[in-house]
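Just one chain is shown here, as structure tokens, and it is the form predicted on its own.
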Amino acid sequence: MVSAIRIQVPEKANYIIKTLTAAGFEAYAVGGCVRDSLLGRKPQDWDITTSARPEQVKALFARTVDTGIQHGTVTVMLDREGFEVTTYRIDGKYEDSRHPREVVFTPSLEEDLKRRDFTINAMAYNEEKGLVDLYGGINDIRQGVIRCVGDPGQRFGEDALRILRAIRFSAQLGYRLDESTKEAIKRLAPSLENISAERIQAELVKLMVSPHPDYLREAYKCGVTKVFFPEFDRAMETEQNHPHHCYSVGEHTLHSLLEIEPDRVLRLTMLLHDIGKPAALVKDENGITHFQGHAQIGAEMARTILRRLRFDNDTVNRVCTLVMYHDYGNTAEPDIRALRRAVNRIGQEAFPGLFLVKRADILAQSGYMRQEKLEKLDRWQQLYRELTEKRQCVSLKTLAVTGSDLIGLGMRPGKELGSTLNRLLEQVLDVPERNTREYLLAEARKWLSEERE
């Protein structure tokens, strides 16, 4: 089907298409850029598909890069901006649930579009022909459906990562999964075991920062999380019988994801903040569930999960810190002195995110005492604002003296020096006004003198 729908193709991408067509070849913008344009979004990349062979593409442009020439892809460089140009192709047999053993170039646009994953990604466009939509992509956009091109079993059999991509696209767009596509996902979910942790991580992050991170529920129902995130399945199956909760651990997690901004670290924190609860579960004589120590257990589990999915060390450390301390201050009354010590222990860089995590956690609980919890959190936050506005010292970084100052008093480098700095910091955490060079050096001199007597 060729449609009269018009898309605004950027000048450089259009130049490549027109250059190829002027040379007697077919050429179209294809895939995600067409889909996003139809959705009123600004595409990140403009990919081009063509009947020209890679060597013919290279002959038409001054600067090209062989980015995937064995699969027919050449990157055309125009003023330092790259555009992937790929020859129409038919994929050969898939041997690893991810990559075709070989590709065969074809003169047929229809054959090229037929091998693509979902109908919304299988449309092509140029100014001369308009929109080429052979598999109902426009209708599926109108209906809000993620549907495989052709046989979903074959599409997922070719590339198992498409299983997770289907759920990710549904979360990004707020679309439902076509029933036949969903059934194929359920049947073929175990084949995700053949996909690298890095690729699963990339799809999971995109899902987490999407407008609908709670669509991870669909991954659970289809048996997808069982393959790479079985801890989440256990959370979904762990009930919380307690006045403070109205959902299972997993459902509480999914609701909490919707209560926090789409930041990578914050969404991953909410995904994992209660992951330790199933392991900590105990029931009292009244059948009430309790999860003492779940934060520490969860932080350890979160580290294992994130490393399994090949997350970088910075992300692992930041998420695990927030998971470890997400219950901080729940029982204690707001106190500036206690807060200074908490900031020293947890780290000042974590605190702004910690308040957001705690608020999302509260909003995903039952309504029991919710207002009181939020008011207490506001008081803690107000104390933190005061602490930062006054620039109160909460770590050795902002202590008014350094190790060099103590060495200047005659103290030797080593364990004793570090211990003295920490003793001075303890005084400052109790009484911030003591953070002056004069006071701290006087205290250090006194201690040094007492030790020498």
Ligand code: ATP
The other form holds:
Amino acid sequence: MVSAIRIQVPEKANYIIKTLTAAGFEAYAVGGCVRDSLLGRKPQDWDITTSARPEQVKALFARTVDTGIQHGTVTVMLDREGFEVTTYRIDGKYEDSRHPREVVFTPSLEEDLKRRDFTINAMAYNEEKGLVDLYGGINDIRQGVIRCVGDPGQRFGEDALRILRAIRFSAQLGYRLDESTKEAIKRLAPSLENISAERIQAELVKLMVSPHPDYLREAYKCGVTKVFFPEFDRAMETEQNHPHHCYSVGEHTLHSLLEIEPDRVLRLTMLLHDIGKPAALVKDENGITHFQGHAQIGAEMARTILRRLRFDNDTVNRVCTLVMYHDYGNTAEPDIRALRRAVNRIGQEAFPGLFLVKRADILAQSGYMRQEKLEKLDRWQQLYRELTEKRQCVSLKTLAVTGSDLIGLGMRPGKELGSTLNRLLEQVLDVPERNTREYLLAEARKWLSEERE
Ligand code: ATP
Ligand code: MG
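Same protein, the form predicted together with adenosine-5'-triphosphate (ATP) this time rather than the form predicted on its own?
Expanding to the full complex; the earlier chain stays at the top.
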């Protein structure tokens, strides 16, 4: 039970533990920080579990915040840093596989560890007692296994979010699911329906930015994606018969996730880039599959899906733009004038990301013409570099004249002024050298006098 394994607890967390024990209570670092330390990963935050009641914790520290006092959690502030200190507790009966109706404090560390989801998350540590591992967490770390503490069916029944957490932790750590844990996931997957979109979103994002985002395959196989992301199931079940492809839409998607950096927006984009394909599918007389218009359909579907999962507007917009244009420029020859127009339409913010998306997409397709596709992409990217290095104007923001310049020429504010600015921008998109006050004002004057005639 108590072992010789040592963990480096940071000074402040240690100070909190020591202060609590000096006052006669038990206190340990617990959960994620213990797991991550054992794995040699840097813990994000140090949570502390203690036999002291919230009032007793508050009495021992100068500055505390009642973050979740009804659940026994007090945040202790040391300088600017906060540490969550939670009283040992048993979660009472659960309602709707969601929230414990009541929490009951307990004097027993064993009880507190027992309520935690997985063995690797159910270990506690302090300098005096060493590692407390009552449910085989170390062993499961050694074996690379995600296993529920206690009976998996019961544990998922209490809180269905744990179903998605199991898959998320397996993707973060590259672990497999213990067989009986997996069995219970398959059986209880439909109960995820009771979980709020916000909690699902948080787990999905962690899964997506993990080293193994393709473990979403496991969620599909266990019937988990069906509950909150049925569009993905359709993608998994849509074959692609085309020389450019060697996988189903869903498998291509999973592979593409591995070809892009673990950025939230970029990973979500890969996840959704071909989500419109099942709806766009047409098979020709030779049995070849075509998906014309899938990017646009996909962008609309991505919006629906991301909204349903309560993503913020900025994320929704950024992802949908990238989905919409992920095939842009694939057929055309690289051309800087066309590129300026594209940057103007798509928006410069989307750009460096769009190239990464396109590259990941190619790398997850069949080897057929891969070199040609990558070279073409390189040429587009080279042109983009030229455009930014020369600071070529691609939007009204950097146009050499503004609305007030046109008002100075006698135009009235309003719609017409806007469309004149856009006509001037068109001129500049064609020939960047035209972006001077002299040229553009002369053009505008000419148009004005033509109108007056
Ligand atoms: P990370 O913060 O890296 O996502 P973590 O293990 O710290 O991982 P948290 O969600 O911060 O996860 O939770 C802290 C600890 O609380 C967990 O390690 C686990 O012991 C417990 N825990 C969290 N959520 C649940 C849950 N839904 N059911 C049971 N125990 C949970
Ligand atoms: Mg945590």
